[in-house]
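Only one chain is included here, represented as structure tokens and corresponding to the form predicted alone.
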Amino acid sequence: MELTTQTFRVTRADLVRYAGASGDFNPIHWNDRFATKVGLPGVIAHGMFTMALVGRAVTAWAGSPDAVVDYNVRFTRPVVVPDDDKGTEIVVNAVVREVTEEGLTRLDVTATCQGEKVLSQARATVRTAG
């Protein structure tokens, strides 16, 4: 069973807000010149911000934040955020891998940006309502 696709827009303004909240002011998250100098294609979103957006999708599917029992990802590709008003989009999908007798649902999660997977081995376990 496939769950409803969720899409999250990410702009440079989002990166500034996340940097303020997290304290992560690494210039790769706001300075194109620095990001390209260190070999990146441009400014990239914070990995934990990307993970949080995908986690928001998992929470929506679960119906409640406390229904999320486990959530793990590996970062495979950076989310490049252009310096414009549109930003970029992270598209999140999930497929139910298993429903256990204990009332847990295991999800295989996919997150893409510009058609490229940005997370691998993204999995979540949620407590099934009822």
Contents of the next structure:
Amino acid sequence: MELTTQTFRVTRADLVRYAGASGDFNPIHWNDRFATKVGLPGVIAHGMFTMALVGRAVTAWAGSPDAVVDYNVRFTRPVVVPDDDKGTEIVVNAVVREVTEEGLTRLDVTATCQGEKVLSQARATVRTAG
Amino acid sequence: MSLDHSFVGRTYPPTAPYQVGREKIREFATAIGATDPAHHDPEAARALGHPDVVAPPTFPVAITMAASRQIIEDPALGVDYSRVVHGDQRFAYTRPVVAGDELVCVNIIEDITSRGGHEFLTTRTDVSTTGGEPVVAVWSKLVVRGEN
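Output the form predicted together with the partner chain next; the form predicted alone has already been displayed.
Full assembly next; the chain just shown is listed first.
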């Protein structure tokens, strides 16, 4: 079964807010000068911010904010966030891989940005109601 | 410079307790756009059976990233943090983190491998309450990029 696609917009302001809330102040997430100096195409989103947005998609699908039992991702490609008001978009899809007898649902999740996969082997196990 | 592979299996001493605040959970939830009332309103969280507001699933990283400095900054291990990129991340929950939790982290080095000039450091952080109740196990794979 395929779940409804969810789309998240990410701007520089979001990265600054996430840096403050998470305590991850690595300048690759807010400073173009620094990011390009270390060989990145520009300022990139925190991998953990992308993972958090995908987590929102997962809890929305599960129908409960506390449903996640297990959640893992591999960061394959950076999410480049341009210095404008539009930012970029992360598109999240998932399919149900398995529903267990214990009431757990295992999801295979994909997240893409500009048509490129930014996470691979993203999987979540959620407790499903009923 | 390569990592000292003899560190595989090493367990570090427990970190000082981290007090999970209601406002911190609200701030983190707001930063990721998580608007579900259970992240913000204690009453909504209680309706789900929790004592106080519930943290979003990736919230523990705010605690474990700070705790893992124990490993990253261990001079004997030799991680060059300027060359580190985040490879994998996993959370395995016993129960969600809620406001009021007092959490202790125990860092373990699970694996160190070298491949293609890069090094891969897998850490596990066991997060439990000061009372010893397990809450979440957190794995991170860090890639230390080779110099070229």
